[in-house]
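The chain that follows stands alone, in the form predicted alone, written as structure tokens.
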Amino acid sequence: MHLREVDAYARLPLQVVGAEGNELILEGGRRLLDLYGGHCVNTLGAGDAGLGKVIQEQWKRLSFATNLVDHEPRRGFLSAFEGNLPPCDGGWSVFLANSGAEANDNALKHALAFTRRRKVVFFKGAFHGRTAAAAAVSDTKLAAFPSTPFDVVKLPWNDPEMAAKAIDTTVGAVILEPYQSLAGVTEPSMEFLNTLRRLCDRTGAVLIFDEVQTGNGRLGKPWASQHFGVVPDSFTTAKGAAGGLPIGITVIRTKMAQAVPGKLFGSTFGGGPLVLAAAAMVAHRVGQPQFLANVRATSEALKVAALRGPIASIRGAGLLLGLVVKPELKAATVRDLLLEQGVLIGTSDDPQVLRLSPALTLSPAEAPQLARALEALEVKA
């Protein structure tokens, strides 16, 4: 018998044997500057000594425990995480799970239970995950399931007028990524975000921000709500929240969370001590002003470095940037050529847009390597 893996990923022709800081180490010792960061996962880079020490010590002390008992890592995480949250009357409540899709499922579950409605609004270009509820509000080429678990309405991105026509008292939730990463780091206008907030206030719908990628300091602020100045009723995160360990976090205004039965939620592994010890470390680091200042400074350095050669324009914020290639080129072609120059960068669903989502520990001093790589390219359409 020969065991095969399901052919789900178009893997790059790279054999990675290790990583150090912001570099991947390949067979033979060749190194790549990693400007993709594992889809926004490697918040603190590879092999961070502080995070490694926390994980090692927690593994020896208490690696796992049922959610029927309490433990110090949970208390430590709640304290560290709370310090980064946006202001909210009545405070916030959290539920801990294992992934971004699960976190989004839980946010939607809460919103529909809270409003007692069954319609959810989402937007063209959205990606919220592959579970049944998250896939129902994702704009993907292949339908993940034959039917949706609730009624859905897909609206154009960044269109306040269409939103105003569609969001009424039959809508239970409006879910969006503050920046649509997979769609090509598409940016929202302030008019769009403010309109959604106003419409949800007027109709009683729950406004959900999917911060699986934009959260945990990636935009140069702890959360997109602080970056844009628009606070949702609920938001989610995952990916980089535990520095490389699986986690999903659903954050809900406490007054709203208390209005639905807590037993709607549950998770075997969510909120385990090992992961929460790591997540507390990440939250503590993200909460340090100098850490976020480095994100903003590195963002500016990357923008300067990237605007050359095949790159026509740049969008995004912090360390989630979309590099728009010149019209006659394809992003995948530029990605492959950059690999030859020792730089790993991501693509997106937009064939004209590359994505930068490196570790938040990347420094401005490392940005010129991207500039040199782009200048070295001879790209043909």
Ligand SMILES: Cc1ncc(COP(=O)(O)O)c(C=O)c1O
Second form
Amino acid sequence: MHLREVDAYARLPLQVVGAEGNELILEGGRRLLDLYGGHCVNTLGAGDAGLGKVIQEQWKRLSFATNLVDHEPRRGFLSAFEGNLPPCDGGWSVFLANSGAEANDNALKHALAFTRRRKVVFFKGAFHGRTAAAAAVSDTKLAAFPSTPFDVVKLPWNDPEMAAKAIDTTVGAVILEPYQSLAGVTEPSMEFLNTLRRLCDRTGAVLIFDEVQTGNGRLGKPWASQHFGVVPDSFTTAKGAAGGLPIGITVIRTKMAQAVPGKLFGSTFGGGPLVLAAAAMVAHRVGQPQFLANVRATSEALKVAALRGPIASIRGAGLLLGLVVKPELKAATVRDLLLEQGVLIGTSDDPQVLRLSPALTLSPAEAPQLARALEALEVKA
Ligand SMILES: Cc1ncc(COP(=O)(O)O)c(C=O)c1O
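Switch from the form predicted alone to the form predicted together with this ligand and print that structure.
Below, the chain from earlier opens the complete complex, with every other chain and molecule after it.
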């Protein structure tokens, strides 16, 4: 075979042939507890029967339709999704696309058109995606284009004073992940979030939360804005919003959305019936109090299970947790050894931090497997 994929990913030495619930099945039948959850995508776990039924039936009834026509899955999605949104004067509007980067591009495009400004503030450690606009506000040279499509200012994370100096009436948007996941699950202080909200109110800049990872129930509330009690002007999500099908959602305060021409946005596949039937199902499940109660209970169980062996401390909320390894160790080494013990977990851009982002259906009863695996490790510095 001569066709190669570009070397975008450092693949783990695993041949996956299937998955059930929270387990990956490897060639030869070995099973791994998946505490990475397909990178926050498997909201309902692998092969959820209810979601499978919805997708199968939707495929038979109406597999795809152009955005020029309306259909029931769209109405069903809007209704289920609305039920989980934080209160907002005048309500929210959504635009539907296919990925997190696209959702962020659309949020930024809206914010700059709305404010008629051309500067965006982002933060050290941020990751918002690989398309031109999303990469411009990501703190990684690897995703960068030769130039940015608008002016950008990078500020330190969790520094309200620097934010107050930089955010003025020339800034069109301030974009942040409520928890910086790739940076190592770094938490914002409440003072930082409240300051950003106040500064955006004062200057007219649009406050954008990138909830590609923190949304859809991951923190134990539907959205990070409900977890922190700070509501942005616009927010985005993707990854787990359709439980495994590609989706990108930009949510904007309706009063702000209506102030720019809708024709700024468009997508062939975004808002198709199959993906929206799946997304409606996910939104419906996330809206159930017992679903979110399980996220919070499993989070507590994982924290207890994880604080042992090579792990020095834990940060994060819900089922987005950062495990900080002891100073003499490397997170990647611990990840590799955990694989030998039958547990898959993620790393991050911080060489000392591992990430847990399992399916939100993981149960507290599955957490002790992590404890046993960590106890079995013999990690040498
Ligand atoms: C916080 C955040 N924003 C945006 C993205 C980009 O999402 P996508 O890969 O779907 O474009 C990611 C992907 O990892 C992410 O973690």
